[in-house]
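One chain comes next, on its own, written as C-alpha cells: the form predicted on its own.
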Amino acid sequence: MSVSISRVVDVAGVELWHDVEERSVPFDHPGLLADPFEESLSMFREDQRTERIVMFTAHDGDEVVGNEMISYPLLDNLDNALVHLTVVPERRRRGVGRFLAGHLLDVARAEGRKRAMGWVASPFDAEGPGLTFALGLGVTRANENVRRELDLEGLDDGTLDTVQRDLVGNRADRYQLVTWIDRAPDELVETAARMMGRMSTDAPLGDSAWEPEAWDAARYREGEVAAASRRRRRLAAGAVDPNSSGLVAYTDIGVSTIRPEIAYQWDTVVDPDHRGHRLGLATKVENLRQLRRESPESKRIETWNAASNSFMIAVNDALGFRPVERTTAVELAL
C-alpha cells in the first residue's frame, strides 16, 4: 500500500474530497444520499468564530481512496477534535482506514486536543463492519442513537389535525406557537439562542465527554449565515409563554435548496419549567405544516436521536417516524 494524504487546500481539493462522500455514503446510509458539492465547499471556505474545520484527502497513486475531516470546536469543548474519516467502498479491509485513522489522531494531537469524538453508523438491528473498525482502535462507546425517517408523502393534513386534537387539554394552547425561516425574529432571538444552549445539556449525552455550550445572539446568528452559505433553508418552530414573551420550546428542520427531497429534522428542546404540556409535539407539528408549505418537494425527514431519549421517540412515533439505522456515538483519549 502507498497512500499518501494531503490537505485540502483549493476547490479541486474539495471536489475531490466530496467525490469519495458521494461514492460512500448512499453504500453507508441506506437512504441517504452525500450532502450536495456546495455544502463541502462552503465548509472549505467557512471562517467562524465557533469552530474551524481542517479537510484531507487520500490517494494511492493517481486513485482518490477516501477523505478525512476534522472540526475544532473554539469557544468551549476546547479538548475535542470531532474527526470524520471515509474510505471508498472498493478499498475497505486493506489497511487504509487504519493509516486514515492514525494521521487523523495525529493531526488532532498536534493540534493539542485530549479527545478525539466520532460517530459510526450500523444496521438497525446489528453491529455493522464501521464499528468494528472503530473498536479495533481502542475507541471507547459513549452514546448510541438511532436514525429515523418519516415518510412525508404518506403524511397529509388529516393525521396532523389528529394529532393536534390530542394535543388539547395538555395545556399547550396556552402558549403562542410562531414559525420563521432562515432568521430568527429580533424580539426572539436571545431565547431561540438560550434554548440551542440547552441542547448540550439537556440532550441525552451517554457517557459523552461534552462541556455545556455558551449560547448567545450573536452565536444563534453565525448559525443561520452558515446555514445560508451551505444553500439550507432552516424551517423554525416555537412556542412562546405568554408570561415572558420568550421561547420555551424550540424545533427546526434544515431543507438543501439544491437536494430538497431529504429535509433534516435538527434540533427540538423544551425549557424544564415548561414540560408535561406536550410542547415538543405541538411545536413539531406546526413546523411539518410549515414544511409541506415551503417545501414540497422534500418527500422524508431524517432524524437522530439518543437510544435512551424516551420522550422524544414518542414525540416522533406519534408523527409516524420508523427507525432505520443506529450510530453509535465513540471517543478516544489522545
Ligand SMILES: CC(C)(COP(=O)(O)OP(=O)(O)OC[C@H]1O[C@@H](n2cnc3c(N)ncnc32)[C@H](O)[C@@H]1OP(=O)(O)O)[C@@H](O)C(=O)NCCC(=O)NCCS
The other form holds:
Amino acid sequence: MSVSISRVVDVAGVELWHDVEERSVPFDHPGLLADPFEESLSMFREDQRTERIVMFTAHDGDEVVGNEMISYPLLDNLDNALVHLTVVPERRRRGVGRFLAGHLLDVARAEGRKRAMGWVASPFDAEGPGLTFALGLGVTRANENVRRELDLEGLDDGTLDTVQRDLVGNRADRYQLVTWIDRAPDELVETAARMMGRMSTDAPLGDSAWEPEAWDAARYREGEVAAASRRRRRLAAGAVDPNSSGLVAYTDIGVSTIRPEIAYQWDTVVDPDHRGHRLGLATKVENLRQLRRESPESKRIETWNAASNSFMIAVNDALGFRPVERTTAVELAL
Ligand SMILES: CC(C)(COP(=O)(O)OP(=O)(O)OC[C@H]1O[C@@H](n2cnc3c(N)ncnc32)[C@H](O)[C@@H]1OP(=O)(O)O)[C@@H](O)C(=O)NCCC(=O)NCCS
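We have the form predicted on its own; now please give the form predicted together with this ligand.
Zooming out: every chain and molecule, the one shown earlier first.
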C-alpha cells in the first residue's frame, strides 16, 4: 500500500472528496444518497464563526481511495473535534482506514483538541464494519442512535388528520402553531435560538462529552445563511405561547433544492415548562403538511434519534416512521 493524503485546497480537490461520498454513501447506508456536490463545495468555502471544516483526500497513485473531514466547533466544545473518514468500497480491508485514522487523529491533536468524536453506522440488527473498525482504534461508545424512515408517498392528509385527531386532540389548543421557510420571523428568532440551545442539553446524549451549546439570535441567523449557501431549504414549525409570545416548541426539516427526493428531519424540541401538551407531535404534523405542500418531490424523510429517547420515538412511530439503521456515537481521548 502506498497511500498519500492531501489537504483539499481547491475545487478540484472538493470534486475528488465528493466522489468518495457518491461511491460510498449508498453502499454504506441503504436508502441514503450523498449530499450534492454543491453542499461539499459550500462546506469547503464557508468561513463560519461557529465551526471550521477541514477536508482531506487519500490517493493511491492517480486513484482517490478515501476521504477525511474534521469539524472544529469554535463557539463551544473547544476540546472536541468531529471526525469522519471513508474508504471507497473497492479498497477496504487493506489497511487504508487505519492509516487515515492515524492521520486524522494526529491533525486533531495538533490543533489542540482533546477528544475526537464520530458516528458509525450499523445495520439495524448487527454490528457493522465501521463500528468494528472504530472499536479497534480504542474508541468508547458514547450513545446509540437509530435512523428511521418515513415513506412520504404512503402518507396522505387523511393519516395526518387521524394522528392529529386521535393523538393531539385538543391538548395543544391554547398554543398558536406557526410555520416558516428558510428565515425565521424576526419576532421569533430569539426563542428559536433558545430552543436550539436546548437541543444540546435536552436530547439524550448518553455518555457523550458534548457541552451545552451557546446559541443566540446571531448564531441562528448564521445557520440560516449556511443552509442557504449549501442550497438547503429549511421548513420549520413551532408553537407560540400566547402568554409570552415566544416559541415553546420547535421542529425543522431540511431539503436540498438539488436533491429533494430525501428530506431530513433536523431538530425537534419542546420547552420543559410546556411538555405534556403533545406539542412535539402537533408541530411535526404541521411541518409534514408543509413539506407535502412545499416539496412534493420529496419521497421520504429520514430522522435520527437516541435509542433511549422514548418520547420522540413514540411521536415518530405514531407518524409511521420505521427503523432502518443504527448509528453509534463514539469518542476517543487524544
Ligand atoms: C470503517 C472503514 C473506514 C474501514 O476502512 P478499511 O480501509 O477497510 O479499514 P482497515 O483495512 O484499515 O481495517 C482496520 C481494522 O478494522 C476492522 N475492520 C474493518 N472492516 C471490517 C469488516 N468489514 N469486518 C470486520 N472488521 C473490519 C478490522 O479489525 C481491521 O483490521 P484487520 O483487517 O487487520 O482485521 C470503511 O469500512 C468505511 O469507509 N466505512 C464507511 C464509513 C465509516 O464507517 N467510517 C467510520 C469512521 S468515522
